[in-house]
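We begin with a single chain expressed as structure tokens, specifically the form predicted on its own.
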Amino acid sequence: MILSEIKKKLSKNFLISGIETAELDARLILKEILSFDDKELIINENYHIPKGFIKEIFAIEKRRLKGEPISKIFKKRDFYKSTFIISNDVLDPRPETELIVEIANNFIKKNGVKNILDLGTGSGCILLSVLKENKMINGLGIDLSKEAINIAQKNSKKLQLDKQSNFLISNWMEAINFKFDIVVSNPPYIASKDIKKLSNNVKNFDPLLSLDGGEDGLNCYRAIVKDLKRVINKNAIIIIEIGYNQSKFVEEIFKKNDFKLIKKYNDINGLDRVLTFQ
């Protein structure tokens, strides 16, 4: 069987059941699997591949059929400017969230920034980013769940951030007694009768500790405000991602706490995504 065939019958399946990224699902299976880039899947479409690697790939093709997604297949993903690995202990990293860092980055260049600290890390990939890029600070990754901190610990390793970082079990900041300049966090919001409406490559895939924030979604910015004050600097930036219908929510609750919102952003839709505090 040659590539180009292969290739179509992949699109084809993914198709017909209703996948939407059919085409780069096929590509990415392939790219894996026969230690291709792009490049070199266009120009080897005749190639032939070996009886071993079609059925690795018709093997790869059942499981993406069944609704695991690649990234949890391969356990790996493209988040800013690296690739992470990641876990079914951990939230896949979702390319809105990137939003995050372009705000910590540019706060970082206005400011004196010493230190930033990521509540609910998971695989360390919003603090690992602002890292890379900012070489003259350092950071903190905490999170409640020991196997997502042995990723994140993985990931700082393998992107040699491992002297700028620490990783930390802990519930929310109960074990920190040091502040920060820049607090980030992508908590759980999803409203907990919410979860069972999710796609099927979420809710079978994701941690259910990141996805659930309690009855109303808001469970995790009441906890998170609460003791906030006690582990930021002066003039700390808070950036948090939020469900896309709870920026006022999200605001009041800060607000109740003496915190101002600084400014909404908005993701690729239109929707409010990311709200900044002080």
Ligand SMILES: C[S@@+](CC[C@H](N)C(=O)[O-])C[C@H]1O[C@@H](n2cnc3c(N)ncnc32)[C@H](O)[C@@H]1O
Second form
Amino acid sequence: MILSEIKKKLSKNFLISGIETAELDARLILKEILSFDDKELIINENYHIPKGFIKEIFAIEKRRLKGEPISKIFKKRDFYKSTFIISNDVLDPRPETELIVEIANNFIKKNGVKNILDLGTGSGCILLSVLKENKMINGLGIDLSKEAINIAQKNSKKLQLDKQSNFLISNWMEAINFKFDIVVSNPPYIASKDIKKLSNNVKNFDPLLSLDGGEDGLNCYRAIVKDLKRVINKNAIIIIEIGYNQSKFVEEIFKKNDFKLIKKYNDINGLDRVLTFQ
Ligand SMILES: C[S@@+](CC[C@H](N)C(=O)[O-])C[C@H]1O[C@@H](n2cnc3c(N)ncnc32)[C@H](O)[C@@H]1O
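Next up, the form predicted in complex with the named molecule, please; the one we just looked at was the form predicted on its own.
What follows is the entire complex, opening with the chain shown before.
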């Protein structure tokens, strides 16, 4: 079987089963198994794929057709400007979360910033992306999940950021006795009753701890804001991701705790996705 045939077959089968990213997924599988880059995939359309590789490709197709995301199959995912190691113990980093990195980078450019705290760091994707662009600052990532902290530490070594970063197992700020200039967070914000409505590739492959925001989806914002003042410096900024319909409620929770809304940022669908407070 030649490359173009197998690519067509994979795309078609993914499309039939309702996978929106059918063609992209087919390309990602072939690139990974054949160790090709995008250009090699195009110029080698007539390449006869060895039998061993064909077997591997179809084994992966089977997993993908059952709903497993490509990133979880290959245990890696591109986020901002780096590739992160991921596993079933961490949330698959989402493109909309890159907005937090951009906001933090802009704030750092304009203000004298020494350090940054990432609450619910997961794979470490937010914290490490900011540290990679800002070599003069240090960061701490915390997570309740020991397994997530393990993955974040692996990523910090892989990206050679282990001198700039530290990771701790902590229930939000409980284990923190230090003050920060920036606090970033993408906390779990799905209402418990809505978890079952999520697509299979999310609810079956992202950990429940990374999704479940309690009865109304807002429990983590309430928990975070309660202890936030203790861990921030005077002019610190809080950059926090929210669910598509939570802007008003999260704003209220923060206002009640004396935080001032600085700005709302939209995602590509025009929905409020990140709020900043001081
Ligand atoms: C939505 S995920 C975000 C992961 C990563 N920051 C990202 O954006 O891809 C939320 C993270 O919060 C962590 N988490 C949930 N409850 C927590 C708690 N009580 N204390 C600390 N971390 C918690 C989860 O384990 C998960 O890694």
